[in-house]
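For reference, the chain that follows is the form predicted alone, supplied as structure tokens.
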Amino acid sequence: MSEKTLTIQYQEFGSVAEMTPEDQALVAAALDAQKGSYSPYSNFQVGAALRLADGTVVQGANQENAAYPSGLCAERTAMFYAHAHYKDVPFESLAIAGSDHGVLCESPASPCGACRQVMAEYQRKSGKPMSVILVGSKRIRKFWKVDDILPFIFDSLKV
């Protein structure tokens, strides 16, 4: 047996002002996004905005259903509408934003674990890391990579 670290960076800010003017734009339509959410069960809004290699920005939100799990989270409606519309055009940034009851939350909402997987795999076959930013009312995070939140990506099928 061998004992292993694990070691991740990223950056946190204290607000969106501290950010490059283009993470700036992204959060901003993550916050923007939000609008679009249909969460009448949790009351939990979520927002994304997913920046690709040529400087388009994709939005999503959140979409709840009564049969539950037939929803879909913010992130995977980006990521997935981006695909079927832009689908050579790598993903870059992917920002998301969580208010509960229409009040952003202060710690950065994180993506589940399904959404996770999506990002992982549309980072891989960009072949480019794809940086994810979380938004709170009292910090932001910024992980340089998808790696950085999910590191034991499966990926046993090769694209």
Contents of the next structure:
Amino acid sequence: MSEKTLTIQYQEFGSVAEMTPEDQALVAAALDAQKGSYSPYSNFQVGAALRLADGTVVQGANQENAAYPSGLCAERTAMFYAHAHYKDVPFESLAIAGSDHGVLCESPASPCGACRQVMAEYQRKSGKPMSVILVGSKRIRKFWKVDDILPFIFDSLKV
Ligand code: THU
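Structure of the form predicted together with tetrahydrodeoxyuridine, given the form predicted alone:
Expanding to the full complex; the earlier chain stays at the top.
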């Protein structure tokens, strides 16, 4: 038996102004995407903006339903739309912003496990790391690849 330690590296920004212009634009798109949220049950508005390798930005927002499990998170809404419309263009970066009753969370909302798994699969399909940016009003976190938020990813090709 041996003890192992896993470390991850990510960046934390106190303000969007510290980010690259490209990432600033993606953060703005994620905040804007919140407008498309349909969240009468949770009152939690999530916006996602996905930048593809050709510079296209696809937005998504959470969609809820009276039959709760029928809803979908913002991130998956964006990723599924992107793959349905731009099948062969790799995903480069995904920004996510969550607001509670219209107020952006101070500490960034973090994607659920199902969304992380979907991110992981598209990242593998792209063959390139996809960065993940989590937007809060007090801090913004940038992870360099999906593996950093989902270690030991389930990957059927590696089994
Ligand atoms: N939600 C997202 O859209 N993305 C996340 O990363 C976490 C949760 C949505 C699902 C539901 O509509 C609402 O936020 C409350 O959980």
